[in-house]
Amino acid sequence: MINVKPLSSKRQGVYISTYGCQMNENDTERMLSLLEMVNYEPVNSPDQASLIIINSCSVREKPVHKVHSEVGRYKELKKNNPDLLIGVGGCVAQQEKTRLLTDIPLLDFVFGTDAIDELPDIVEKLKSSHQKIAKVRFEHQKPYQIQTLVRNPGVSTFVNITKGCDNFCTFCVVPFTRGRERSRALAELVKDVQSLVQRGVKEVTLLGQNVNSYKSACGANFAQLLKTLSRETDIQRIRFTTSHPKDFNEELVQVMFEESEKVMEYIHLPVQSGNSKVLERMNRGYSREEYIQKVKMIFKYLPQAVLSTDIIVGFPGETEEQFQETLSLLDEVPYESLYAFKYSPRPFTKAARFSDQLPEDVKSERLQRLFDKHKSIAQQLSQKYVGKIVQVLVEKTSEGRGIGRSTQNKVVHFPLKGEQELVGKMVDVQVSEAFPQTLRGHLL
């Protein structure tokens, strides 16, 4: 349990700018439960805030200048209220720690991924010290024991199951910003999920940077975790991401298949790349052929099921006949939606050092041929959705509209009758139209 003392009764204004992936999504909503508890409210625009936070990413493309140029653009603010205070966390504060204050005189305060729970007794040190701060450790030796903390779950929220990645894949920086693996205890998700269910949530998405090699203390692994939230929980809905596909095995296809009611047959399973020399040297621990089996496991038991991915291109010595394998995996596996970037070295990884590294618009011109490719790809398999009936759990509605996601994880928009309230229920929706990533159709 996290206890917080106020640090006063007047409320005050943080700001949080969000850049990356849904852990950083999450720990974002969860910097401004902990706030919310020492009176702060969030605030729409920097220019209302009494404390600005840059929740930050390694992964793309010049992090750091990112961080750089957003600090620079709160310089006035900071000018004409001496009292504002600027930090930085997420992924680029564990990278950078201390290096951080040194360059950029207008931060108060660094604190990296371990730190988020410190954040409101940062704050109050800042406050009466006036001292810069950078809390930048790691916790290794402790378990990994947090509630989910989200001010306003409404009907689907994340919930983390594990942090941190020991796979060190030569072009991730994940390992040195999110530290070693670390799994939260079976019961504990339990009474989370269960606790979310009594709040009104009717679909968690189970976070980790590799979440199918979670693995408790008490030893269940993350088959086990799904069989357990689907029979001891009255959540509705289960999905998860990341998977790896080297832990995507064939029990927890099984489990998928017999809990299916509540377990979603969307799978996000990353390959990187097409080509077995390139994925050697990628570190990912399998083989395309190995993992073209994968696939064809899960569509054996799980036929309904709907595929993602993400993809590298310009990987330091990837061959044009090597990309060509990439597109080729493409007419293998029926990938619904692609997430594809240009290879960018990242610190402290191997594949920074590699002398073979591509040129830009080389890389460019790959992704480019990639996304043109799958382009046409998905669009022809998003037409299997139309007259198709999909239940669609309805997150809000808007201007007469319904807006939810199917099992599917597609966006379904349908026009509402009259004044039904429909969010938090499951509906039957009749698709009309169907692309790539949304669905439109009509209510049974």
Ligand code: SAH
Contents of the next structure:
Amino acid sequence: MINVKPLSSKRQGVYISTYGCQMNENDTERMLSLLEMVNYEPVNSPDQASLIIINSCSVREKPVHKVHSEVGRYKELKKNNPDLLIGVGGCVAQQEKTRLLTDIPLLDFVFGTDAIDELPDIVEKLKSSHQKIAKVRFEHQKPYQIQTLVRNPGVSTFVNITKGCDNFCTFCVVPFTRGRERSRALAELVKDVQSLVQRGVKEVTLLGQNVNSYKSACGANFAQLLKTLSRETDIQRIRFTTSHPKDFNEELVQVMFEESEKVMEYIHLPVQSGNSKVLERMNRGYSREEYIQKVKMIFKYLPQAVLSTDIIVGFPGETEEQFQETLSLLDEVPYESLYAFKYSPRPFTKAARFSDQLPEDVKSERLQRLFDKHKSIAQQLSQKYVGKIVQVLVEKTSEGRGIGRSTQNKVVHFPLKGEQELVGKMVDVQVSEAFPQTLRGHLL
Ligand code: SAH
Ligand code: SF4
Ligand code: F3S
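Form predicted in complex with the named molecule structure, per the form predicted alone context:
What follows is the entire complex, opening with the chain shown before.
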């Protein structure tokens, strides 16, 4: 999504390395848009840059260590160019705050997840004063008013609808790194999406840690937001991520059904565990049975819906029997994609203090069994697409092939016919070969 231009002589180069979720990817795009306004342009490698930013993630495994080692790699560059500025943003910056500046002397600045819009200011100040800067306060009091900033939005782009998270799942650091949940106003989102449409965007993915707890100041909820965007803007496709099972209600599924021309039938619905006791200790707010009921409700309205999920294995105290229930959930819910992780203790979180932590080898072995089981299920599930016709929004063409995504979020490849420009167009493709994430076929 990020477009890199050759560096012209007047502008300065910025290099950003991005870790973590789509929220961070979108934040990087925002940083690049803001920095472009003060004469920076993205470069392909750190040695061409006069500003290097690490947009960090701390959701799992040694995130602080990763920041240390990446900054360490820039030691020579900094020695050769003392004017080179190096900063850390994102969730590790928010978590570690000024401690990062003390622990990593090569760093010039840290800025938290609520300080992105201050980035041009921070950089200007650093250039004039050479004093280290830390901007790591949450802006809990301010309403969440931003406009989507994206340099070349292309066919499909992300739109933040909420920031933060108030759920405090006991394993998760995000409520501490992204702060309290705030929603953008409905009317602002309608304007934002319509202005993206005017720039050629055909599809938006609405982003939030828990999109279905969206609440506009005017009282509109997530279902009403979907309906309004579908009816009052000219956007052709709407996707969203991530939905929390506890807030996935019938009103939302009904709207997805009524607006199915525009609202895509793909739902990422992270379950985390198939055992109700573990779910309770995770503070997820639903049981195995309630989750399965929600899935049934989804398929009642949207029989073609595609589901994907996140699972954590080896949560503290998880027994073999409890893990077996996660395995057996895969027989009950047809997940076409699975993102699974070994539990990793995170700072500030409750579960990190639970006394019954599991050994690494048990977690690794469970993860492997889960992936093995899912692999064969996903292969089988994908075969239902063979011979079917899928509607594809073409995102790019390259080497004689068109590439886009189907309504159900599969990446679809097909050979191009003739010279017709297809990017941004909706086409029908008949599937000849199907894999869990990708489909191949030919244009109809
Ligand atoms: N808001 C989203 C999740 C954001 S984090 C939701 O509620 O679903 C993305 C995924 O990382 C989570 O779904 C979870 O599966 C995983 N994750 C979060 N914290 C973790 C931890 N401490 N150890 C292992 N995986 C974790
Ligand atoms: Fe983390 Fe839970 Fe919030 Fe998701 S809903 S970001 S897993 S605390
Ligand atoms: Fe990582 Fe922060 Fe996203 S911890 S997953 S970058 S919200």
